[in-house]
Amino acid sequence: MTMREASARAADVVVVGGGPAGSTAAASLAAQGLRVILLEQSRYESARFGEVLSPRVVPLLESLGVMRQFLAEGQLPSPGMVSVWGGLKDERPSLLNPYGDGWHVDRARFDNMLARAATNAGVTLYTGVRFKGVVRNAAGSGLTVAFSTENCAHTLHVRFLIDATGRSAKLARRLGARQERIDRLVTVVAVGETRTGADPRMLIEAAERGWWYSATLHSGRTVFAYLTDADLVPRAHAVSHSSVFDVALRSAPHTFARACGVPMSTPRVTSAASTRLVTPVGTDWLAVGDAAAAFDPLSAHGVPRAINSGLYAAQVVAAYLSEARPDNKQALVEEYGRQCDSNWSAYLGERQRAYGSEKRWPDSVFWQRRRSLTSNAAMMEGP
């Protein structure tokens, strides 16, 4: 089928990636009167990783003006968390948190809600996008972005670009940014039925070759996720993944008790590696959320961090576009980069403390790697 060419459009900002960071940045910029276009590869129809939101998300949703919509969608409160780590069982009820309950959510619906809020703020949203390329304008100011939707090709001339493409950071990398990672963590995840009377709290449990989390989903089913290193999972078909999943499940007695006898979906494997862009900013662009730096799920920063990242990036971009002096523009993006570096350093310290508190299995390759990753010398360049 022939693809028709759409007329070229101009905008102040294009945000590529319609997750929490991208939608929040787009909505905030549009609310400040800028012309913003948001591009999302999916149509928010498929499952997304990250189904439990910490109570810290509540004041952020209120500040975005979407708390009423969030509650109207019937999201499922999470009454607390149970962790089995370092040989100790720790139970943390939500009533001890000043923000109340956490939430079990359908992430596709949640992300779609934030994207709708962005359109309500004046953002133009395209879904089902195939990204084609990005080049710097010949005049040296701004960028040209090419993409397609269904049978239509589009060209955008923009003053600024925000990469919100997640761990892939594919736009920043096309623009010359270098990505580093400190591990090869992956998630082997499956969904099963929830047994009547099952504990609704999220469960985190350390095991010999990784760690587990499980939680009730918005749909009433339960997600079971095994976090381990990519080379500890065979590169083969789904049967092998199921075998790894089943064997690992038996090494986590609390998770096994929750999953025992429950029919499971076929496990799928996704990256959960800790990555960052060495330079998350450039001339007329910056990266936000997981594209700038992606944290280990154990950190539990997740969606609240993504929303905060989007809000901060919007402040920087709005100031950048309103600033006439090139040297002042450069200072703005350099400060953004320094803040990203500071957040990354703080995260590495948190990560080291969390993994360092689990001292069982001294001969386990997985845990040995976590104990050795204390310096940048252990980092590996991303693919």
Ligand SMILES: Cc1cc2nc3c(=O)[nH]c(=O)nc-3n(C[C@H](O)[C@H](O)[C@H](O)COP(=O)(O)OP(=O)(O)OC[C@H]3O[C@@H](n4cnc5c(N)ncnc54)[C@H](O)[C@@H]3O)c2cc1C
Contents of the next structure:
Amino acid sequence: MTMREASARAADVVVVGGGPAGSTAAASLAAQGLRVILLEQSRYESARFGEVLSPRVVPLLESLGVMRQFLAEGQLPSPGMVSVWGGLKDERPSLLNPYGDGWHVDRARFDNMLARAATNAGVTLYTGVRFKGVVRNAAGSGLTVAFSTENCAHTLHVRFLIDATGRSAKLARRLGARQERIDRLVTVVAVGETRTGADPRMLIEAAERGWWYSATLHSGRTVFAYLTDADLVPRAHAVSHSSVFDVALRSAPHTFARACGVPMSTPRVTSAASTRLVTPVGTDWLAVGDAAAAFDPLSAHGVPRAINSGLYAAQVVAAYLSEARPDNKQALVEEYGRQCDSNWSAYLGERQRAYGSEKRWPDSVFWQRRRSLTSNAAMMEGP
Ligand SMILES: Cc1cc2nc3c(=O)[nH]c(=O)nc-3n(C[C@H](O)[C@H](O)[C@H](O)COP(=O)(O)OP(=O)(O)OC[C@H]3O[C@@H](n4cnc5c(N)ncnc54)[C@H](O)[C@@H]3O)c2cc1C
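Switching from the form predicted alone: structure of the form predicted in complex with the ligand?
Time for the whole complex; same chain goes first.
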């Protein structure tokens, strides 16, 4: 089939990536009267990670005006969390949280709901897109973005670009930004039946060469995820991921009790590394959410943080576009960079405290790596 050339369009802002950060940034910019185009590669049809939302998400959904749709979609209130970490079992009912319940959500539906909210705010959304490239305009202002949908090629001339492509930070890296990665954490994940009478709370459990989380999904099934370092997972052709999964389960007795005898899907391996862009902002572009900095899933606030990041970025971009003086624009860019740096430093401290509180397995390379932050922080190029 030959590719049809669609007419070139102009917009104030293009947001690439319709996850929580991108949709929120797009909606907030459109609400300020800017012409915004949101490009999403999927059609929100397949399963996504990040099923358990902390109660912090509630005031954010209220401020975005989507709480009613969220509740109408029948997302499940989370009955609390159990952690087995540092040899201690800790049970946290959501009653203790001032925002009430956390939520177990269908992430594809949740992300689709936020994208629809963006279109209600005036954003033009394209799904099923293939991003082709981005170049700076010769005149020195704005960028030209090329993408395709089905058999149609599109060109966009924009004043500003937001990279919201998640951990890949594809656009920012295309624009020359460097990504650093401080670990090689991966998740080996499978979905199984939920045993009758099983505890519905999320369970986090430390193990000798990593840690586990398991949680009931919106579908009623249970996700089992093992987090470890990529080099501690043997290559697929040598030992199957299923056997890695089974061996690791035996070092986590509470998770094992949930999973034992449960029929499971074949485990998949994906990156869960902590990454960030050394420079998350430049002339006429910035990165938001996981594209700017992706945290260890142990931090448990990925989605609320992505929404907050989208809201903050929208303020910065609106101010940048209404500013005529280059030195004022530069000051906004620098402030955004400083804010991202300070969030990253706070995260590194939290990460070290969380992993440092598990003192069992002194000989385990996984735990040794996390106890010595300085050696972890040695710069590695991103994926
Ligand atoms: C294993 C694991 C478990 C997690 N569990 C939780 C959890 O329980 N709770 C929680 O709050 N957080 C969790 N997180 C973190 C959370 O999922 C992320 O922090 C959050 O999704 C970041 O949102 P985002 O919008 O920045 O990026 P993403 O959610 O990654 O969204 C990026 C979007 O960009 C699109 N995209 C990518 N490339 C392109 C392209 N080239 N062109 C167009 N579109 C593109 C993608 O399809 C996607 O829609 C988890 C993360 C991992 C790895």
